[in-house]
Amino acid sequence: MAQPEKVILYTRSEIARRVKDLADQISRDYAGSDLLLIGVLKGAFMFMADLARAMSIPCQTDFIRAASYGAGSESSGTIVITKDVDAEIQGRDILIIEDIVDTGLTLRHIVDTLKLRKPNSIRVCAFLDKRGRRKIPFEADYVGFSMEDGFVVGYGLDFNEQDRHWPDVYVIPNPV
């Protein structure tokens, strides 16, 4: 199967830069808290292990994946959670480090599912964000990059689970 053609969209040069300015965000703001970075898999693993690696306090880190089943590549908009947080919740400091906010749909399962748990409080954290796409209202804690659309690949973003290899993100015109 041919590649479709990519066009750089982020240096690893540029995202080393923003995931530091982040980390050290985040680090500033959960000083002395019981901090628990919850991934969202797959898409988020390169981004969470390059932010925490540039925090400077303590944290523990877990994940949590989630579906949404429909036909092609069209969401059903029903949100399930495939793999759960091992991790206990309750009265910690979560934050959930996401690729994209695209609909916002999953992610605003996510935080629902995770809130019943009773912790001390939740946020998000977005490599990137997709404002055009939204299908309601949600706005990440701390976002990396923001884009209106376009289909991205690198740095952990896949097109039919390929290329997130890549250390540099990429727009793909067209995907087929």
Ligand code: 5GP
Contents of the next structure:
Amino acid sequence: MAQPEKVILYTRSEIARRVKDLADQISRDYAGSDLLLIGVLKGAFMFMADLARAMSIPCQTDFIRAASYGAGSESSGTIVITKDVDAEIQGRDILIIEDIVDTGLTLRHIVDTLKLRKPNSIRVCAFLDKRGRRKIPFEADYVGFSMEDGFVVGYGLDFNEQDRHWPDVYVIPNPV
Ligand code: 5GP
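What I would like now is the form predicted in complex with the ligand, since the data block earlier showed the form predicted alone; can you produce it?
Once more the chain from above appears, this time first in line as the rest of the complex follows.
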């Protein structure tokens, strides 16, 4: 099958360095706390695995999955949780791990939903942030890389469920 054109954006060594910086910062910020990492499936699986292994403090891990209903790749604003967290949230320090913040709609919904369960704190760590694309105001607390608009794949991010396993991140200039 023909592969779309792709341009490298972040290499595996740049990613590893940035993930280590984030892990060090998170380890300092959450030292002594009851930390639960919640990865947003599927895109965050690789980032979360690397981040958790680079951290120097104990934590628990769980996952959540959300679907966005809309036309094509555009979020409509209707977000539904399709796999909920198993772990107890109340009274705990929650760090949501996401692959990319785009419109902000998915994370807004996840954060608002989990806040209802009365965590002690809730923050977001996103591998990538497309700041210019927001439909609503949303700030991640930890960001790996801020980028311009463009469709990215690799390191967990997919193109029609392909390419998640690539260790580097690429931009696909003309995704179809
Ligand atoms: P939001 O609700 O912030 O618009 O959407 C976030 C979700 O959209 C991400 O978790 C990701 O699944 C998907 N997404 C947004 N931008 C990209 C991109 O450039 N590449 C890929 N593969 N997925 C993206």
